[in-house]
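As a starting point, one isolated chain is supplied in structure tokens, in the form predicted on its own.
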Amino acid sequence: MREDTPSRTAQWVAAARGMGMLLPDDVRIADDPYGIAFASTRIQRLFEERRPALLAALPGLKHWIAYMQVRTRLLDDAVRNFVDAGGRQLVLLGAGFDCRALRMPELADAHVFEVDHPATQTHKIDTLERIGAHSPASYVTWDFETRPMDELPEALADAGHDAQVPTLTIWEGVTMYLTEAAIDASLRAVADYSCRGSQLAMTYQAKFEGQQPSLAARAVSFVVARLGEPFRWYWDPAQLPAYLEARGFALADDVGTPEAADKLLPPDLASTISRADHSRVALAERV
């Protein structure tokens, strides 16, 4: 992302979560009433004018909405399960325009820490103030390009994080944009502030030997590269358990978006997510 500009991909993600409202109530599996506030002016105007047919006609939109419904639901369920088990600390690493602290009542008694770049974070705070929404999250401003990740545990502690209490870290829509060195440093920092019983829920792009990404995935990769946020990192799912274990985590679950869509969405909507889509959601536990 550009140094003084909020993340454009974070804007897309928030808009897609918000556009879940275009789906019928009986098939919608995730709600984000704040997402549209971060969308482009054009999309906001179409919503205000109640012209969903024009929105639905935009190329690739149905796939993008369905994909974000599944990704959001998988991570929301990870939050719910963590809270149900007694967890009360959540770190959103590279939070973007995530509004879980606002939209999930399950987090009412939890302490949510949002870590992100100052430009994106400032835009988020300003946008929420404009619409009269007041997030209970604690903001930790972090320039990932210039500040060493091994300083993050101390910064979180200064914001009130207790490293002796289990933490769920959500690392959503970030890993594909990082270098291998940045991923390694990030995982070691998460392990450093996470005691036993903590969890890590992250999304990633998979790399399968001999397989090409789907046309939709290649299109997304091309677009984000043009926006200055190119994909840099892919994991082979077979190698992920050992990679995480070397950094203090045991893989507990790893599911592909298409497979999750088959379980969570009606067939006609699930089919919009290509079987060749290589996006995945992994859950790991601190050991």
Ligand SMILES: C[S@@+](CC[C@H](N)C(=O)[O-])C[C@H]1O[C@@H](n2cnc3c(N)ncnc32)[C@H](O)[C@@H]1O
Given for the second form:
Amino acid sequence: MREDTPSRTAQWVAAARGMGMLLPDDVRIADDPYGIAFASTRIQRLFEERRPALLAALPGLKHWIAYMQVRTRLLDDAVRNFVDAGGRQLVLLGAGFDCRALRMPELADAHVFEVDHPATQTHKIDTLERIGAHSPASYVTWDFETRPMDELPEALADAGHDAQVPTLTIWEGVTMYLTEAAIDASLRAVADYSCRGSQLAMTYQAKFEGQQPSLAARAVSFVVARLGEPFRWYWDPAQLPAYLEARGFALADDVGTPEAADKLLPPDLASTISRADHSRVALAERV
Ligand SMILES: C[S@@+](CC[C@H](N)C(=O)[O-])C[C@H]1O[C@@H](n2cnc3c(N)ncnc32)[C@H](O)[C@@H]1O
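Having seen the form predicted on its own, can you show the form predicted together with the ligand?
Every component of the complex follows; first up is the chain already shown.
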């Protein structure tokens, strides 16, 4: 990402999460009342002025909203299951403008740590202050590419994290932007601060050897590269269990966004997500 600019992809996914509010109540599967505050002023204005007509005016928007509904719901459910089982610590690795600490009442008794790049984190703090929202999260500033990840457990401990208590780490929309070295170091750091009973929920882009990426996948790669945040990392789903196992995690679940959409959304909305979409959500347990 660009050193001095808040993440543009974080801005976009937060906006798409917030625009879920355009969907009817009986279809919506995740709510983020804070997302729109992070959108560009042009999108915010369009949203406020044309709210009822926006989906019809921008056909491609429906895909993004549906995609973020599914991704958000799968990870929100991971949070709920963790909390139901007694979990009280969350680390949002590359938190961006994720406002789970604010928007999920289930987290009222949990301690949420948000780790992110200083440019993105500063913008988040300023934006929440501007709209008068007070997040209970603890902020830990980090650049995954330049600051040694083996220092992260200590930095979290300084912010109040207890490594003897189970932690759910959410690594949402981040792995695809990192180098392999940063991925490896990050996973080892997560394992280091995660005791038994901890979990890791993450999204990733799947690599399918010998298969041409779809037109939609190529378009997304092109756009994120233009925003200064190119895709750099893909996992082969068949190799993910061994990769995680070598770093202290057992894969418990791994689902493609299109298949999850078919289960969670009505067919007309699910079908806006291309069958060739290669994004996936995985859940792993610390062993
Ligand atoms: C697509 S956003 C996802 C944000 C959030 N997890 C979500 O899903 O809404 C990617 C996030 O990764 C962070 N990120 C990317 N590269 C980073 C780096 N080298 N160091 C720290 N954070 C980084 C960005 O600041 C941004 O918040």
